[in-house]
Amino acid sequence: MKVFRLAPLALSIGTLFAGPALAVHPTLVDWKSVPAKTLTLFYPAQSTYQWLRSADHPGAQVVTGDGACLTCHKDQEEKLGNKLVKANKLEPTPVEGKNGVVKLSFQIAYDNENAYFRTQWKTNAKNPGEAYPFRRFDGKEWKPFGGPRLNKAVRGGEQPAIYEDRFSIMIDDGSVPGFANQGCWLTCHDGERDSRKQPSADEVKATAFFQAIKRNDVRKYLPSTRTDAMASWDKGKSPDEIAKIKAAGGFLDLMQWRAHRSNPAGMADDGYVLEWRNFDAGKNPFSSNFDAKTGQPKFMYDTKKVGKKAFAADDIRKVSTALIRGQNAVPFDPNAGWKGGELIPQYVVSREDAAGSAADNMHVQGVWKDGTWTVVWARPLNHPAHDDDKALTEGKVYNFAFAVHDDNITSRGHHISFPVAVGFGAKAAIEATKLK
């Protein structure tokens, strides 16, 4: 299997996966002996928690009675996705050329120490989504350049479509009421980015709840953290009440492999969904590359390694543009003769800087070949007692939900699965293979 390519560097598996030793590395698992389950992920448009419970949804009575989505939609993923991706009441801003479904192959195995995942999907784009929005020097200032395809400036042609591909896994151990039946729709709400009834930034900042949790926009959250029956974005419980929910395990584990911000470090990030889409405690493998005070980058490309200090727009998608500390990045030099049009990534990636619970997913590798991503992953079994993780344990069944962000898109523009039961040495829709 190829190692993820860094332009112009190439990392060995040993370098890429330096860190805690594994009994079996995910790239060395005999995946031919592990059954593959093909899941149909579909485009959900603006179907939210609130919409599912509204008079506009024919299945509202089932949903409000805590019934399962599959009561009405078993084997309907392809039909739903192909319908919702086109212009309709739930999709007021359809994306040209967007596919309605993604076929996701998923394999899972485990030994006494780790769970191992392998997943594959074919991308809609003809190239891997390895890039992330940049900052572009205009001769005086470093300004945003590029964005996801649902972004207003991108739709209007003011900015190019640039975004990273992602693969996400959400995990419930049975502690989140309703997740086994309704999956990610417990986390997707009116008010979130690119959703129905999205509030302005000023409205969010003026809301007491968001002042209390110190957030500036609305992202995934669980109904248990809101005070009203419809789980409105602005009707949040107190931080103390939310802390009690978290202590009782009433949150979802959310792990995301990112083609630009984590894959070059051989990692995936680690987070959880509760009152917001939070990252675990510690440090991610990526951080901002811009100094808010100076308005300048913190790092630039090492000309000795890359051949240039910055990239141009024509370089995007021809090479990997990840900026990686200790490999192809050096401190930014404001006197390096910057010219208009030069690009530097918004984020800098570092495996060495990742720390704490946020750095648990230390052994993840994604390779794009012939139009298909293959991602292999190791996750500790019987996880240490972090208060922001779900421990995977032999003999138990968990509710998984999957998502793929593809073709320069983010937020609700992804493809998602209905929840699926995954068992480790236990009967379930998908049963992990015990390695010998």
The other form holds:
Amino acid sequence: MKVFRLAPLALSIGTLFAGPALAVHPTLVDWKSVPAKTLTLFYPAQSTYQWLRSADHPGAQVVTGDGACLTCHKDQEEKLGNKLVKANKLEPTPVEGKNGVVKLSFQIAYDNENAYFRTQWKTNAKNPGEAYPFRRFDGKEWKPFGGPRLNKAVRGGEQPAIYEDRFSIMIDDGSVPGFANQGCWLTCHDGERDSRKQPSADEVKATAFFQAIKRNDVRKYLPSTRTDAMASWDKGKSPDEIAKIKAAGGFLDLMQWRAHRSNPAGMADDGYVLEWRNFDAGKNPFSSNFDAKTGQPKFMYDTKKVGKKAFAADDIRKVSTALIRGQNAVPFDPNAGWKGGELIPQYVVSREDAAGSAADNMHVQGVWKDGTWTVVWARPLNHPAHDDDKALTEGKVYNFAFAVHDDNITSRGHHISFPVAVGFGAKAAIEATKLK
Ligand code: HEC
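Requested next: the structure of the form predicted together with ligand HEC (the form predicted alone having been shown above).
Expanding to the full complex; the earlier chain stays at the top.
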């Protein structure tokens, strides 16, 4: 299909194989020899850290004592997801037509250099969610166009639902207290975007802690970075104390494959969760396509490659809309005769621009076919020089947690797994296959 003409498959074999220590490209692993585990990911609604410890949750006492969710919720993913996705006390803004669970097939292998992942899931939408919100020319200015389904403007019908599909992996090596038992729920708190008790932007900005960490919204964080028993979003430790937790390894690796902002570059991003949902040091494969001062685009589509300099609303989901530097993008020309309604992506994607620890996931390929994404991925086992990654070592067991963002959604509108133990040459619920 036309969608991927300009996307990952267009990368030359030379590009795909470039980069350090790549023994086997993930597309070349003999995946038939690697067992597939099916995980049931479910919709968590607003089941935050604070709600789970409140009188409204019958398991509060055990959860407060760091007990495992699975003590009481084993094999309940379907039941939980199908209930929580509909209007209920934990879902004030249900998304129409949303599924309660996603079945995720996951395979994992390794050799002396890399871990290799292969994953598959069915999308709710009848097309790959490869679009990301645009900016639309209104005859004068470039205004935001489209957004994720939980956004107020999208819920109210003022903006169309547009967001990229994602597949995320969190990894704990045992250094984050409680993660083996409670997984994702350690990172999900009241105050975060689309969550319970979300503060206004002004309230966040007025908080000393957020001034200290130079952020203006609340995203995933670990309880260890807060000072009170309830790990409140606004009660953070000092940057010095947080740096000490990081140096001791008390963070989670968080890597996200993104259908619009990383897949066209043959990559996934690389981040970590500590006091916020941070990106690793260096540069992502995506960056803003709009100049913050002038509000003008930096790049537009190359007419010779794409057939037009901008897309229209009707084009979305019929063709690939990623704007890729060096492939289908040229510098923005303000005098190109812009008409109201023309759309230019908010981000520009580039494999060549990605750098440093943020560019660790250089060998990733996602293909959407017949309603299913298949993503294959090579991730170096170890990054000795990086202080924001987890090393994977033979003989050890790690706690993984997975998420899929499906059908034009972001933030908490995902489907997630309970934590699962993954062993590399060690006994665990999922045992990685050693490649010969
Ligand atoms: C000691 C047992 C226990 C533990 C441990 C426990 N829960 Fe619960 N949880 C319950 C019970 C009982 C309910 C009520 C279920 C019902 O009403 O059907 C519940 C309800 C929930 C609900 C709301 C579902 C609904 O039906 O409204 C969510 C979400 C939830 N738990 C998540 C978790 C998570 C995540 C963890 C781990 C961090 C956890 N629970 C740990 C016992 C427990």
